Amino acid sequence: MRIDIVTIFPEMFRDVFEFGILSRARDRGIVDLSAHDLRKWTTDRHRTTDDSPYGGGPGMVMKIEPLVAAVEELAAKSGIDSSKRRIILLSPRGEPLSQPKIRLLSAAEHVVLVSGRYEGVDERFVVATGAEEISIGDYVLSGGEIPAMVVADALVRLLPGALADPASAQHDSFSDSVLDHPHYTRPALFRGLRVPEVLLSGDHAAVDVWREQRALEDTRARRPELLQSS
């Protein structure tokens, strides 16, 4: 998979992307990760990249061309068949993000990631790209950096070959639509908590049992909405 991000500020990805699973499936060739500065297509000799709404208001909107034109020039250079690339907006507008959107997304080629800043993109970018939108929660933040980040890791951890055992994300929370069930490791007692018996028993049948019937527990708890859902 290809993964480019467009940002007005490509620094902040540079740590990101040298830790952890993004850094590994970079090393092993399993993903193309980039982030790439907006003002670079920009026209203007102070690189513009917003102007002042029209109809008036506060704050600043992002410009369409620079947009469009980062967005077309990667997906040329790309190679890859329009067919196999979607193109996020992250936007507070947009719908939520969930674990099934990025399973759809996972099966794409090569994904764009824009970021959103000021109070908004221009609305006509969305059209002219045929862009989705994504938003990472009903809040808003300073910019689509950080939901970008999110949707990175999120996607690349489900490519095949990203993680050490593969099995880890077919259990991940939300995977099926329930919590991931309750997780404990050694001491087997500390401070008179102790760990559930029967996953000292070694029983995996009765272990598989138990993980099932805690997860649907917790979720009815404190997620009940994923199980009328489903």
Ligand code: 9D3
Contents of the next structure:
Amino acid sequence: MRIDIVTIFPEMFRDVFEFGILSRARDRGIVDLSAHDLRKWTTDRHRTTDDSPYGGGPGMVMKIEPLVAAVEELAAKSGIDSSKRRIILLSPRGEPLSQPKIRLLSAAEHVVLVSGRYEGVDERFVVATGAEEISIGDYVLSGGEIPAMVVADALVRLLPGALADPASAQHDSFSDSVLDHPHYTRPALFRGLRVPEVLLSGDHAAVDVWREQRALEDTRARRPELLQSS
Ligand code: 9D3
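I've shown you the form predicted alone. Could you give me the structure of the form predicted together with this ligand?
All chains and molecules follow, beginning with the one already shown.
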């Protein structure tokens, strides 16, 4: 998979790409990940990416021309057919991100992530490029860069060969509608706090039953809405 990110802050991404699963997936040639400076596609002397909003009001709006030029050039340079490309605008107005959405996106060969800054992006960008809008949740961030990192991370770990232990990805697909059970490791006793006896018993069937019960119980207590939809 190729992932191209369009942003006015490409430097924010460099370190994020260099650790853990993202870094390993790049080294293995599973993903080609790059962050591009939107200013590269500006044509004026001041390399302008924003302008004041039609209709007035506070803040600035990202201009359409550099954004469309960026997406079109990255699409053409990829050599990938448009039917295998998804263009994603990270936006507080977007569809809330979910694991099923990530799974759908992971089937694409080319994903272009567009990170906005300021109050928003000229709405015609969405129409002109067929972009899908995604939000990562109902809280206010200062831009779409961290959301783009979130999408890239969630996406890459689903690509075949990205995970050290493929059982984790397998396990994840069963667990969208229930929280994980709690985890413990040595020591068995820490400041009077004991690891549940069943986990030390060596009885794998009993361990499975305990984990399933705790997962359900904790989901009911913390995230009851997850159980409604399954
Ligand atoms: C005044 C209304 N605000 C919308 C809630 C304006 C506004 C706030 C923050 C406009 C843009 C932003 C920058 N945020 C994003 O670009 C963003 C975002 C987010 O803030 N929360 C969750 N997901 C996302 S995806 C992109």
